[in-house]
Each structure stands twice: as structure tokens, then as C-alpha cells.
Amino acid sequence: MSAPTSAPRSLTGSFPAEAFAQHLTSLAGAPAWWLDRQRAAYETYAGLPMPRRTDESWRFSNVVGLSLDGFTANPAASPTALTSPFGTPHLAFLNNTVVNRNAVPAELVRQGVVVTTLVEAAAQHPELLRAHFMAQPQKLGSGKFAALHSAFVGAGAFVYVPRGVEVKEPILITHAAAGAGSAVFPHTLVVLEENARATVVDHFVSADDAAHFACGANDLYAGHGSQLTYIGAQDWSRTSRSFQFNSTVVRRDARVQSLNLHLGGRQARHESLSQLQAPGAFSEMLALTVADDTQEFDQRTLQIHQAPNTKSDLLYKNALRDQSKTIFSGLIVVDPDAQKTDAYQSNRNLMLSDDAEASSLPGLEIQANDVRCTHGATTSRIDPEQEFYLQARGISKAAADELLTFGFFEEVLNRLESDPLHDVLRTLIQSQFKK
């Protein structure tokens, strides 16, 4: 293949030719198909245009300080000691390379199911990589991102749940960046197959204040009569640029309940397409936000129902202080086969400062006439007779904001099964008020 597109440093910011050369070379060994795929993320990367305030798929959004400048994709990191909430990670990344890994349980592996990394899934398990990873094309509005994550990613991880193989316990994975102006390029990709079962966390995590990029990416895969729960809890530093872009498919049968928690970050966008392919699929769309300070949390859903007797349902919850700013534009689209669909998209904004900004666009496309389909948004205040209820009792403004909001968030987290998650979950956003 012709190498790398030649293009203007103010569209490939710091992840210029060179860059993207000295990354495939850091992966040697890789298959060529791989390599192959990665030069053609760059073509494409390369020849897209930045955002801009015109683009309707970025509306509301602050693109004026969109900018790629400053950061490294290949950085260096001191070894450090990555812990997280959730328990010991079953593979452990730190600036784009695998740092810990702790095997799975040999009983699992005799029944087939594998937790690697990209890389190696690339050599071992090619068609599986190249039937899922990336598959389905941004719709979302982050295409030039998207490219970049599959031009740069290496050492993603790569879970596989055979047939009928249930695993009991979360597989753990910790995505970590360290340094300034450290890139990272997180990826997990998880396949199900037929009745298989099992929960899946991503953490993303900084460690330390320092400034960093992140362009990560999951697709989640879910073969006919499968469960999956996937966690993805992210508490990047608050100097931080996130972008993250999920892809799910659901197929015959199958059940996928997804929740993302979005803490850290200074300016963080997250794209969800979730597809309902056969019947009977079910996909469960949660997101808890707390933003704080400056912080933009831009929110961009899309749910495909593509056959009948399809069932989404999306409620994403944002709480919002001092001078923060969340946007959310999600649309729910029947194709004109998917009869019988039922969808329901909510967001729900809880204002806790006057300074606060909040922007919903729930949406419409149905073509098919045997329906139910609905959605909206909500924002709202802290009701003034609960707070005082409670700072009448001796409790703090302060204090008595956090317990209303823990109360608002409550009814996303008890739809979890574990409560081991669930505890974990709660505790993440404690700590976002202590800061």
C-alpha cells in the first residue's frame, strides 16, 4: 500500500506522517492485513476536514478549542503501580502499552474463552478482528476521530465468549494515560457468541493531572441469546480531551445493558450507535454524568431498530454544577421492516448552579407503522422544600445537594444486577464531589 496521505499540519495536529511511521513500527511482528488497515484509518484521518460550528452533528458543541496540537501519540511512561476501584484488572494499559496482566481462570480457558490484546487477537484470532472490530461505520458526527483511534490503536483489548459460556465474574480492564501531553488510544472490542454471558468493565483512568488525549473506542457484540454487561467509567484529569465512540450489535434474542460514567475531562464526547438486528434484541442504554467547573460533556446516541419485535431503551442522567455544560442529541430510527419496535429514549438534566448550561435534542425517524416509539428531555432543579427538609436537620447546601443527587442517580444504578458494581459505581461519583 502507498504510504501515509500528506496533509496540513492544522488537520493532523501532532499526529502528523511521521507520527503515524514511527507508531507501525512500534508494531512489529503485527500481521500485515493489520498493518494494511491501519494505513487506510490514516488515508482517512488525514483527508478529513476538522469540525466545524456549522455541522449540525456538532451542535452546541465548543469546536474553537478543538485542537490536536501538543500531544504525543507514541509517549513514553515511567513505570507506574495502576490500581482501581473495581479490583484487579485482568489487563492493564498505560500509554498505549500492555503494563499488568493476570490470566483468566483456567477453567474458563479450557472452555475457549480469550482475554488478550488487539495485536495479538490479530495474529490468533484474524477473523474475529476483522468481522467486528471498527465494522460499523460513524454515523455520529466523529468520523476524522474515529479514523485517527483505528490508525493509532495498538494495544486495545480483544474478550471472547464462546458458546453457551457464562462467565460469573466482570473481566476488568484499565485504560490509563500518564504524562503531558500524553495520546492514548484506548480500544476493548468483546464477542459473544450464541447463549454466551458475561460483564465487561473498561476503567479510564489518568495518573496524574497532567494534561492528555484520549480517542478510544468499544464494539460490543452480542450473538443470538447472549447477555453482556458493559461498565465503561471514565475519570480522565480534568485538563483532559476525551472522545469515545461505542458500536453494539445486538443479534436474535440477545440482551445488552451498557452504562458509562463520565466524570473527568475538560472538553469529553461520547458517541453511542446501538443496532438491533434480529428479533428479540434488546439493547439498555444508561449514562450518569457530573460535571463540574468548566467541563463539557457532549453526549451523541444513536438507536437503529433494524428488525421486528426490537426493544431499546435509553435514559441518560446528568447533573450539572457551577459553570458546566452538557449536550445530548439522540435519535431513535425504525427501519420500515422493524414492525413492532418498541423505543424509548430519556434525558433527564439536574441543574445544581445558575451558571449551568444543559442542551437536549431527543429525536424521531420512523418508517415503519406498527409502533411505540417515544423520548424526551427533561431539566430541572433540586427541589428547594427537599433541600430544606434536609439542611433543617443540620445538613449542609453542600451535603444536601449530594444526597438528592445520589437520589436522582439511583434509579440508572439499581438497574444493574450486581451490587458489587453498583457500590463501586457510587463511590466514583462520591469522589467527584470531594473534589
Contents of the next structure:
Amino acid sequence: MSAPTSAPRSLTGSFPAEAFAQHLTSLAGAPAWWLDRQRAAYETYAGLPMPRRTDESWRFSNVVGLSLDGFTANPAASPTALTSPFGTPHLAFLNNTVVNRNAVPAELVRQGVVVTTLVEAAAQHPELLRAHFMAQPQKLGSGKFAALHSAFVGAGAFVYVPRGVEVKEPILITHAAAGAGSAVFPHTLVVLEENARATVVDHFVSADDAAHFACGANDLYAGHGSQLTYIGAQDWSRTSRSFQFNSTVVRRDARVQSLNLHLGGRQARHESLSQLQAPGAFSEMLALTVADDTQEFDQRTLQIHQAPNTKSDLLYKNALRDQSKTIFSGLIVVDPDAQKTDAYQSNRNLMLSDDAEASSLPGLEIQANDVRCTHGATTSRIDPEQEFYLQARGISKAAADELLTFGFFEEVLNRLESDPLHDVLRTLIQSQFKK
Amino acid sequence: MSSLEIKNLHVSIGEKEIVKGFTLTINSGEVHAIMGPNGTGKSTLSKAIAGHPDYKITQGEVLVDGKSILELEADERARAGIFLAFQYPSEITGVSIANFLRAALQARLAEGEELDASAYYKRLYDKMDRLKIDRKFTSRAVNEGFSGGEKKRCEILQMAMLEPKFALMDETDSGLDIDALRIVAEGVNAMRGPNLGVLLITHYQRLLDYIVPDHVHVMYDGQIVKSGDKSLALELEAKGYDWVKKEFATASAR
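Structure of the form predicted together with the partner chain (previous: the form predicted on its own):
Everything in the complex follows now, all chains and molecules, and the chain you saw is the first one.
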């Protein structure tokens, strides 16, 4: 085992080799392969430069705001009762420590359903974890931050649903941060075996108004014929900086629907990668963002069709208020033998202010000849006639804008089958308008 | 008892003056019909009173119970008791009728006060039944994909739910077949009474067979040129608007 590199402080910031070493000591029980992967990740992190304005994958982003300084790499946690509008979490993390857990029903445990921490999973299900944990590529530009996540991830959730088992109620995981400068590394790994079904909710939340640094990942693996619904609700404090990396692997005839809600953070970047690996695979990628004040939301997506007869459908909607900014950059890649691919990508922006700015960079890279790929981006303002119509009924301009934003979002929310989840997401969005 | 006083109102769109000194007082309990040829400023008048931002009031006053409403935003005017039934109601994608009306009623409550949801639905369903609107419409997006008649019935439903002091009904009869017209008229007639004043804007006399006005005014070139009782509407129907134009031309020449 090699000692962690001593890289220049300018490249490691608040996460120097000593901090990494301290992190490793907290993972004394983890298997060697895990620690090896983390060491390799730390080397990558320490060796990579910070993103530059000229990097294509950071186009339009405020790279100057991406400082690594001023954070606490291994923040302490004290037990805190965390409540979530989604319900009682099965696992709740605060500052990278489990603070709360509630078992899934005994019947599901008997069927082999696992909802546990990554560390426990490494001990109890070593093969599964080794096959899936930190196993997916990062392709969307945040190599340095993704490596930082891989180096420091310790606390995280592992959800496993065996072959043919259906989990009806959503599995809820809360990832929280507290205290000024706290750096958190949330991680959720979901593995669905053949024909399994489940809904998993990640709720990211700050326990106070302090500025946090969140650098998380969620890896979703949908085995043959399985169906996964994933909700990621990001509600970090308004001063926080957030990175979230999603990787979704969809196998034969499987279907993944993911909906990411972006509300919090001063600057938040979300990268989402879907790999359609076998015929019949379908990934539905949905996102809703309410940006206000001077928030910046940066969304980068990649839909890779690696097998024939696969389908992906992306719909990202942003509502922008005040001086906020959103960036959407999406790419559909169709491999040479992925004939009969059906890929769709759409980014729609609703401007509620003249001072907001939405950038959109849709893209296609098609190497097969028999495919159906469409992409598009639209940016529109609130229709003044609609606004007047609502005002003429006594609804204030602010309330009218909120109502019209919900109208704009409804197309995405309606894709969710679950009404209770739909309602919670509505409530979260509503609270954004009350801030 | 309330009053809506419109005094010497001048309204411009851009540089063009459309309403040129319109004066009329409507008391609650009264139904006034305004008739006139196209392009004479009837719709402009109603939108300007309701507070449309594109319609600039350059002169005159609009008072509700003696208080000017011209400094108020459109939503404040609505809450002060003005209701505009649109000639072309907007389609609002993704916003259900139930949520829309709920927001409108909620806006009339004091801060922190919550609408009683069950009482609200009971009342909503009752009004819908009377207007022969299928209850399923509550979950449909406002006016989206509605027929002309459905849109107008939806306007009347909103009026019934919001109980304004004064309703400005802009060509509510346009685009309606006879059955829809009858339903809409019944809806309006049911609301007539000491708590409501109505300004009924129409191009055709037909509507006035169903909603019988107390007063009829003829508007031409941005102002009222003739007033009378319901027989004026019939006279107008018989003689046509050319008669008004001619009279007005003679009057202006004098």
C-alpha cells in the first residue's frame, strides 16, 4: 500500500493528504479493494487540475466559483432527528454518519431485500458490492470532483432487491449536512435483480443555513426486466455548493425512471449518465429545477445507446427567477450496432425574470443508420395574457407565476405513477416559492 | 349597495386613443348593455377597467364605491370586486380548474387563513351542476381544449364562485350556439340581484333576449352616443349600426 501523494495544496484545497488519511482511519473495517479504490481515486483527485473556463464540459459554468477551500473534510456529527416530507427515512445520514435507521418490513427482509450502509454491505454482501460500488465510468467533465467523491465516500446506502421481488413502498434515504463548511459525500447504490421492482428516494437536505460542500453519487443498476423509479430531491442550503453524479445502467427489457428535483445550493452541478446496455432497455430521465436569486444550476447529461432496440427519453424543465442561471448540456450517443434506437432529449426553460439566463447545448452523436433521435431546447417567457387572466381573477402576480410554473412542471410530475410522491414534490417546489 | 362609476374615461393602446371620454355609472342590481359596431372600443373599455397593463388610461376616473381603482394592479381590482368575463379566455396548460379557482379564492382570504377544502368542493360542484359542466372538468387544465361554449361556461363558473360586485362581460355570447347561450344566460340571470351590477358588452341583440338589460347604451368611436331601455336594442337591430354612425356624424358636425 502506498502512502497518499503529497500534491500541491492548490489542487487539494480543504482535502489534503492528511484529511484523506484521517478519512481512511474511519474506514478501518472496509475491505482492501475498497481502500485501494479510494487511494487510486485520491491520486486522481490530487493530480487533476481544476476545471477551466475553456473546458467544453464546463461551458457557461462559473468555474471561478469552484473553490476547494474553506471546507471541513471530515465534519463531526451529532445525533439529530431528521424529518423528511417524504416520510420516515430507512436510512438517514448526517455529515457522513448514520444517525437514524428504520428497518424495512420483515416480509421484505425475508424475501432478501437489503437496505443498509455501504460498510455493512461490504461485510455482508462483498461480491455484490465489489461488482457495483464505484464501478461506473465518469464521462461528464467532473473527473476531479467525481474522484474526490470516490476517495472520501464512506457513508452511503446500499439498496438491493433480489430477483422477482417487488417493493411497493418507496425506500427513503436522507442525506444531510450540518455546520459551516461541512463536506459531505452522499452515496446511494441501488441494484435491482431480474424482474425486481422498487422506488428509491434520495433526499438531500441541510440541517441549517450554513454553507456546505456536497459531493455525491447515485449509481442505479437495473437488471433484466426490472423496473426502478428513482427520485433525487436536492434541497441543500442556499449557500452550499453541490455536485451530484448519477450513473444508470439499464439491462435487457428493464426500465428506469429517474426524476431529479433541484432547489438548493448556490451553485449546483448535476451529471447524469444513462447506459442502455441491452435490447429493450429504457431510461426515462426527468428533471425539474426552480432557480432563483443568483443560484446556478448546471446539468450535464449523456444517453449512451450500446445495444439495438433501446430507448431513452429525457425531459429537463427549468423555471428561472431573479438573476438565476441554468445550463443544460446533453448528448445522445448511439453506438454503431445500436440500430432501432429511440432517443429523445428535451430541455425547456421558463423565464420568470428578464435578468435570468438559461443556456442550452443539446447534442447528438449517431453512428448507427436506422435510429430515431430527436432533441430540442426551448426558452420562453410567461405569456402576459395568461398572467393577466390569472390576475383578473384576483391572483397576485407572484402567485400567478407560481401557478404557471406548476402548470409548466405538470407534464413532468404527471409522469410519476405515485400520487403521494407527486404531492411531496409539489410541496417542496411550493416551499421554494415561499422563500 | 355598491356603485361602479366610470367618468370621462380615455384609454390608449400605444399611441392610439380607443376610448374617448366614456361616462357611465352602474349600481348594484342593474344590468347595463353596451352595444356597438366592431372596433368602437367596447373590449378595450372592459380590459382597461380590469387593469390590463397594455391599456393606458390617459384621462378620467373609475371608482368603486367612490374609491378610485386606477392605481391598483389587476389582481387588486379583482379583489376589489371587478370581474372580467373574457371574450377569449386564456388556456392555462397544466393548471386544473380546481387549483385555479382555489388559488383565486385563497387570494381573497387573509394571510394565514386556509380555504376549507370540503366546503369549497361542495360549492364548486353545486355551481358546476347548475351550469351543466361535467364534474370531471375540475381536473382539466383551464380552458385547454375546451369548445367555445365550454370556455364561456367556465367563465360564468368562475364568476359564480368569486361573487364579484361588478361583472364586465365581454362578448360572452360570441361563439355560442343557442343551447350554450341559454345555459350561460341562465347562469347570469341566477346571479342577478341586489349584490351584482353587470356591464354586458355585445355586438348582437340576441343575447339580450335571454339576459334582459335595465339599460342599453350604444357605443361608437370610444364613447356612449345613445342610451335607452331595452327597446333601444330592438331599434338598433332593426335599423342597423349605420343608423348610429349617421346620427353620430350629424351630431359631431353640429
